[in-house]
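As a starting point, one isolated chain is supplied in structure tokens, in the form predicted on its own.
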Amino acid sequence: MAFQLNSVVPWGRNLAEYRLMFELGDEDMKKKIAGFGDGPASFNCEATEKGYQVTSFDPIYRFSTDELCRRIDEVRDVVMQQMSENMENYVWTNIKNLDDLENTRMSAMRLFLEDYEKGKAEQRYICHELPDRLPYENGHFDIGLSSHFLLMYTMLGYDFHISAMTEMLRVCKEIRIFPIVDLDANKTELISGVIKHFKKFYDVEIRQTKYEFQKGDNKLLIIHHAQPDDSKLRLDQGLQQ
């Protein structure tokens, strides 16, 4: 079945956000870094201006800048009202209260929205959804980040994380997922799985951040590839084929 926009609930983050999610400090900044499902985040925009390597990856960067304006006003109200009705589960230090996040919300879409055709045409903002395989060899990303979405979408099931995460694996030295909570902000069922799964073949750390937004989501999942020796290049090659 075709991706479909009408699915999609475009609700950008910004370049901010995502250093304090990820705990991306002046050094990992400079390195090159891809960004899995960063939807209508600024964070490829801020970072370009500021002379960094980013590269967003997204199924809904098929879709024309009129299209995703389009669909960002249609979901607009019914997100601020949800989250409304649900302020008990956000904690409110950052982002002040709703018209805060909602200041902060557009404002990042917006520039995002500004920077998109620019950005397609720099091969800044590349059309693909995971797992599909990636058209760059590998290692060829420093730093992979997954923001609110594996892990949190558990209905997607185990597999597809797995196959999604090996394929960041596989062109990124280091991958960073955010939060590690599900839909609900409970701890997902799918992590033990996946720390079980990777620890055979990488390092794997969970880090607390300094971001929380909504409550429990302050801890980053890190895989990244171990010093190789023989037997563990044996088992990463047997993953990746």
Ligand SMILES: C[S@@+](CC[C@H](N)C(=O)[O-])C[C@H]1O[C@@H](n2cnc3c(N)ncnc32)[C@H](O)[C@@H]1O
The other form holds:
Amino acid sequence: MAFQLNSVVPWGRNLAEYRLMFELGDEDMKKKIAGFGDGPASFNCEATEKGYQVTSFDPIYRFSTDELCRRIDEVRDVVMQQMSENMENYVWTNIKNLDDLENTRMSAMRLFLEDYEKGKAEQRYICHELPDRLPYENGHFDIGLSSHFLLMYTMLGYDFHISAMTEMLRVCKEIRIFPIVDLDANKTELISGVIKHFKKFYDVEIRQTKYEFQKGDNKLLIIHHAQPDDSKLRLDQGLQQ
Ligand SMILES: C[S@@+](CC[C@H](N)C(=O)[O-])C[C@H]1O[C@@H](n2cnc3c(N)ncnc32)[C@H](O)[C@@H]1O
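Can I get the form predicted in complex with the ligand as well, since the one above is the form predicted on its own?
Whole complex next, starting from this chain.
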């Protein structure tokens, strides 16, 4: 079935939030980064302005600026109403209150919309739906990110997650996923199963983050291709001499 815009709730975060969620230090930002399910986040726009290399992938990039703008306007009040009914489930420190939240999200999405056509022409916003195969060779990107998409949308199921993350790990040397709880901020069997699967083939790490907005969503999953063991490598080289 074709991807329907009315099934998406476009809600975008900004560069500062991405850097905190994904622990992206100055050295990380110099690397080639791919954002999966970036939607209307301003991460790409703000990072590009600072000279960094970010490519964003999302099925909503098949729609026009006007269509995305309309959809953002449609969902804005609905999301804010839900937030006001569930305020006790959130940590109001970085984002101080509902007005601050609405301003932060709307500013991020405005930046995205202003940058969208230019970014599409520069191939920074690419229409792509996981787990479809990407047109890149193995290890093309250094870091692949997924913010508030993978692991959170548990209804997509185990097989979807394994296929999507396998394709991300094919084109990226390392992937980072935040948060690692479902939409209600609960740890689920899906998440445990996915981590158990990737532990068989990759180095898997869970880091506590400084970023926490929904209570309990303060953990980041990092999966990277196993590094050759340095001491073993030196031993092998020594034996060859
Ligand atoms: C809640 S939004 C998160 C947006 C952004 N990452 C952020 O944190 O601000 C989830 C995004 O996942 C995208 N998405 C849904 N299904 C997808 C798929 N199969 N592959 C890639 N992205 C998908 C949606 O279009 C939406 O933009």
